[in-house]
Amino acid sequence: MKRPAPKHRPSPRSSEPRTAPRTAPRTAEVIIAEVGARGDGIAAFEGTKVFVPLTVPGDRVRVAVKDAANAKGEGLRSDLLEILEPGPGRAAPPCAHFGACGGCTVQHMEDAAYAAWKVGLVQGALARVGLGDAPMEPLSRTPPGARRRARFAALKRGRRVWFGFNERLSHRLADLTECPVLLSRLFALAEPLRGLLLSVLPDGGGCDVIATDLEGGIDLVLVGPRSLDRAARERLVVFGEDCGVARISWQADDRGTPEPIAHRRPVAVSFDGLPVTPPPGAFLQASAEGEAALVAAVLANVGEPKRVADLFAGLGTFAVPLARRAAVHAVEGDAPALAALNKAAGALRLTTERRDLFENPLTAKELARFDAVVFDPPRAGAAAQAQALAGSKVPRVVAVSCNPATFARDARTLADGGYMLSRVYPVDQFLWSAHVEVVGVFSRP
């Protein structure tokens, strides 16, 4: 699971640009029938669907329906004006910023309804490709206060720094004072970072801050500003010492390479007891609990292979524990991640290969030497690699995904190639969001 980083800089005062006049929204009273894949309630309005944020099934609400220019393809967007009668699945959100901050979309759902909705996202995606009958395991849950990695946005205006996440469907910034999703020690850096960025950012300037909780301490990467003078670098060093940050790096933009600024202590993430030193800002599963659930599902279903291919291997989340029981060939396109895995691998039965699996997937001939394949692509899925697997004779395939829609697409490809989807594991790693992880087990009859 790899999620692309945002490319914009949010602003707390700017509004969306207007390219054409808009008609005034129409108000309507509707009843929410279901919650869709993005977390919005769905109701019927004048023969079409209308999407209503912050609602649950059974809510009777008054909404402002947007004009056709704001259509979402299969329906219309709307703003929630008033809850006239709450539905049975509604609950009080635990965060004061909910509704403004776009980080969470469904804190207002009662827990049982929320869990059922998460499972339904996976079941619905599979049903749409004709695989809705696949056996579904119970949902693995990640608790509040467990997320160990976040990408914050910051913006300086005068003598104040806004710091937080984007508002819903907006480039504006929700200035956060709390976050029940994150590890407390991660969010505890928010206020000190405001002070740091007040002295580092130019007026009107912004940056993103990637913060990761690792063994050894917190790892920070500032993405922007475009340049850092000597005084700013010295402030970053002092900040790391004062706040106990293990490592601080900087890069001018998302295309740049992180430049070390201060490295006070070694940092690592351990996979099955093996410490790996991740490069600054490297992808890591969002929580230790979520990672453990994914790894457990993979290990329980990979069988007893002699040779395994781990595709989109990253830092070795699956490759390392798999290499305790089989010879593993780990394939990854990101050079720094692969170098970190190589350096840590030691005596493990592990070989690595740098390869762009989107443009150059392993062919059926190359796959023939493996008894099992594990693949964990980014949100876009692994269309080309799934097609190659479908034409192979690999006995067992375990797919990991953070996107039920692309997982279902790739699952259909494997099924069309003769594989049977024998088990599905939903994992709720992104709490109160519309994202859900999936592990699918495929075998040849």
Ligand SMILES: C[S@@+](CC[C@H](N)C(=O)[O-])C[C@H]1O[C@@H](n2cnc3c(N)ncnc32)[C@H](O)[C@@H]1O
The other form holds:
Amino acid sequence: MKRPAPKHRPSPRSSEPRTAPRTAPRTAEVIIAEVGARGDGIAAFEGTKVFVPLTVPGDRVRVAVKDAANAKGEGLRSDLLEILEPGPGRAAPPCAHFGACGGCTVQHMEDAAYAAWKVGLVQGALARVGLGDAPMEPLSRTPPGARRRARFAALKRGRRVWFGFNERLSHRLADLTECPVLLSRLFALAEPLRGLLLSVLPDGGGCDVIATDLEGGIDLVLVGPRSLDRAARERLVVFGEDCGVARISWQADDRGTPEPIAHRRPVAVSFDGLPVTPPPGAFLQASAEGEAALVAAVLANVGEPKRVADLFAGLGTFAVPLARRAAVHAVEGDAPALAALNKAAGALRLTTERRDLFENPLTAKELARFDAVVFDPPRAGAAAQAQALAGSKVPRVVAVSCNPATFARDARTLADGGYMLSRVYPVDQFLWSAHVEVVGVFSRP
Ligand SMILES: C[S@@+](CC[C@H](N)C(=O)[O-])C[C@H]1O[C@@H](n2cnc3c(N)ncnc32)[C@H](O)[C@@H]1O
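Requested next: the structure of the form predicted together with the named molecule (the form predicted on its own having been shown above).
Then the entire complex follows, led off by the chain already shown.
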């Protein structure tokens, strides 16, 4: 059966490639030299480089060379046609969907090579800003079956619902029968959700489903059915009962606010033993293991401060454990997340502030009252805040990041302001993807 190419909000999927090839593909034989930051193999080709998905260093492969890999014309994209001679670091992918599903990019790498590649992503980003000598801790690992949060996509065509993740570089859906990355109880909802969405979605319609494993049960947010009539709402309630889902919310589009539809049981996530009730769809570190590694790195390196600022604090992943040791000021842009943290904080020495830290970072004067600052921005990084920190006298800064490139940019800013990057912790909580988290420890000599 042909995969569908639907058009719907908020994630329209079509069978069109993202960029139309400028010329017809031609075949070539190349040898992979390294794996790049997005997980594609890289080979030299006619004075430039060609990116080849699903390859490892040493692979001799036949490829269909396509168009420029990016707007700057740095290299060419290609499709892998045939592995003529495999390189030494290959492994059998554990998932039947690997290659088609865009959720994972590197299941075909032998484990030691995979771990070295992840550390190399952090090292390479730091080297590009002249900080490649920073001492690097070993990679913290997250096992398969541990991811507690996922955003699935779903699409209904006739009597069938496709449910899974987008295919690689495509808006088409990979209809998943397994996912070794996710907690099994999270993926166990895929089949029941297909049944539910068959009755809730219109033909040709789609939605996204954000699923989070919380204390109390699974929390679901349906993003995208434009409207939900009374019968559909009732079906969601029955689904919650039948499948033991703790909370179900609905959000008409990406910019909307989730509306609770069924709330069967209290939900919480505990930070250092303190239960916080996340608003539907709130940010949470992707795995308990990843979160533990990040928190351990922060606590081990924050020193013994009296007053700490936790910037981009979210629900309090770092603020709560820090507040057991010091007075903490948690700053965050998302009002519902901050309200949840405030409500849970009780007797903790914790103050909170809602603030846009891109537009209005804490100034050097405001920072002067803190002995330590922790910051954990989204992928875009914290350019403005790093600039303000660079002009401050805060003795210790611990930066957490999910993007080595913006982490390195902000690290350079701090280094130019006189900070020394004394330790780097790479943390792998997005197993088999090209993502890696970083914790960097900065102090004034
Ligand atoms: C990577 S999350 C980290 C959250 C928290 N530290 C944690 O570990 O769970 C980034 C946080 O930054 C917040 N954020 C995004 N843009 C922001 C902005 N411009 N100003 C303040 N906070 C922002 C998000 O709401 C989110 O909570």
